[in-house]
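Shown next as structure tokens: one chain only, the form predicted alone.
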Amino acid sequence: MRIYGILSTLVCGTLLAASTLVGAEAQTKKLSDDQMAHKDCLGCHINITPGIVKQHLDSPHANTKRAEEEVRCHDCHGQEHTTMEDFAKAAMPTAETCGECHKKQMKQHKSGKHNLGWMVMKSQIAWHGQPGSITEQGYRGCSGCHKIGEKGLLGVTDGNMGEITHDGGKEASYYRYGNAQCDACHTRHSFKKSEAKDPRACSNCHMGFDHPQWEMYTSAKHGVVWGIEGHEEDSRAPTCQSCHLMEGDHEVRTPWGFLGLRIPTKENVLALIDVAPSLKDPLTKLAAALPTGNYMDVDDDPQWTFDRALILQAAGVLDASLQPTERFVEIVVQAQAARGPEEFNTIRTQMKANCNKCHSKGFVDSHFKASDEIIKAADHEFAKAIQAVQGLYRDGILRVPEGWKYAPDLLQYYDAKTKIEQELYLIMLEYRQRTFQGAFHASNDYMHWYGWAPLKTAVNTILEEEKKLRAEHQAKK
């Protein structure tokens, strides 16, 4: 150990003279506070965590053009910690740290959905069954991902209802990992933006069970294409980025969002009353809290209008008058979980644009209504599985569980109580997820044998299913 230390002390002089003094002739001058102090880290740190130092040193931080620009230890963790036993504290920085020099980038993502990550997994019902071990410090499961989002959100719901607080960072300060955020994507502490523009950077969240986007592209002819031609920054394939992050972008939004829902309009609504004349009063007075407009590409038929607002029932995110609830406002309004028709049609434009670099606009409009279709055609079939089983409830042969306030309730997930309605969940999360996130990802495979396949197969045992507990009850009377 003592000669791996002498060792690395050597290094650690040597990467030194190479990254903290500029020239020859600098080397001889005498060394700032600054430097002194990032020296002192360097010294310390190449025998306690070398892996850490190597990063740093070959990260763009630590290689400017200028001396003064470059960013050393303490300029991110504070100057507080100086000795092996205070450890706790080095300040960890937050997306806030990085902001001070990346302000454009940090305004973006504040913007953003990304920055949204955390509110938006608490407003899960079923999150907050699970153990601490899951979604504490840990960082297991949801957390994992979503720690991305910034801590300490609150969203108001006293009349107010788009605004959203900060608890002056409360919540953050039981955390003493995972508020940086930035890292997600740049990862410490190297931070390379070469890392955080290839796709592989999104593949560790944007994967998997409810939302396998990675599995998607690298199975699609633009994902073949970027891996045969070497995961070159200038393939002329598009990644994650080049649609996701356009110009650089860190809002990250898209269009239809992630659960590939859209805000009823005004005019959407109240076209329903035509249809189900019985419920021209609370479709009147759902109207009137619903923004006015019309989607691009997508002109909205009675059915769908209501195919989706079973949906939102199912959610709990419309209470069984069709009027919003608690949850629409936190998920909906807040955590900006469906698009209103402005930001829609503004995000889509975009997309189509660049899709047109490299495609036909044709091309391009018939692959975007293609998709719309394919989700149009999911939510019906997911409307229908919703109705056989909110008709068991109204019925009394299915009963509200103890404490919940919906049911069915889409967002208990797992902790649903009878097999018809894991099938509902196992709908919404998995199979019109990859149905309606193949298509837009030209990924048949998974549109199809993923998604749409077992998606009906679903539906289909949910009906059955009904008819046999209907003919149980019926038998026992």
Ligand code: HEC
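The structure above corresponds to the form predicted alone; please provide the structure of the form predicted together with this ligand.
The text that comes after this line covers the one chain and nothing more.
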């Protein structure tokens, strides 16, 4: 009762305030159709969903600087639904709805990595193998985080081998909720800028198994200082946002990306021929499809190129003869999981300039140099383990499971059939990730004890297991 009373005062108060602001003249006139519709929504919803009404009335949308810009329920939900029964007619907003008034942010968001989140998830066979309750309805697991991406982008999975196209709203129409994207950081119905500027706003997604950026940030000096000094917006320490949405730019993307991979250059691949002359033909063919240039900061040598090629092969992105597969097209080209030299260098330069606001150039260079080298060292360990498992397949000790196109296949995740391949999967998604992500985010514990240390353990386990499997195979003969 009491809450209802307070809320209705609030509703009347705001409507009154709104009409006062329109000007004295307007007060004598009747409320406009717009205001009437809004009053109806509020009047009924104060009983139906009082929390939403309160949040809306407290939000910047209900308290705009200019009264005539006030945003109302029906600006986002339309006016089709007006009664207790016809609420299925209420429209649910998409990012385009927000974009009608916030063109700049929508444009930036749409050209960034977040917009590809749904598509990149669907590029994974591991997603398609799960029950619908996990993947679709209710947004549990993968879909719950990846709904920050746009639905309806068509890639190889949907039969499109070329550039990404759009299905014009078909896929989005299967989902009543969860197409709004922007509410991932500005939650409804407050839609506040201050909320989105707080690093905790990223933490429900950027945490856990394969991307613990929240844990790494809060266990590194940057997050510690941010915590001690009262979570201030203009903290002496940088936040996720001040490093990744610099100047409020909504287009997120990093040089190395989630997987710490890069597209090999023509030069990288041709340099391999000297080391492995027998592979001259496939390497020359592969090089023809690749960009040319250099990655700044990065110390490329043929060994590293070779190690990375093995990783791409184990992920089915390059085939047995090192040629790009349909996964290369979907994951690397369409969903942009790895960058070429030009893009890598542009983002790296921006990021370093940002660090340079607080640290010296030399300090920043040495931090990036060490982190890049850590990826190189981790890749070398990983490649040893991959070669061991590939050898088992080559020698007929492991057999390609039914329905698998590639083997070993890192993208089968936890559906891998043998212990040795389960270890390989953990290296890819957990240990190697934490090693380099921890290095970049200056979290020593994640870099070492949750990253490098279990990575080494897993490689040793794999090499031991390989010996055992070979001995067993020999004994059976």
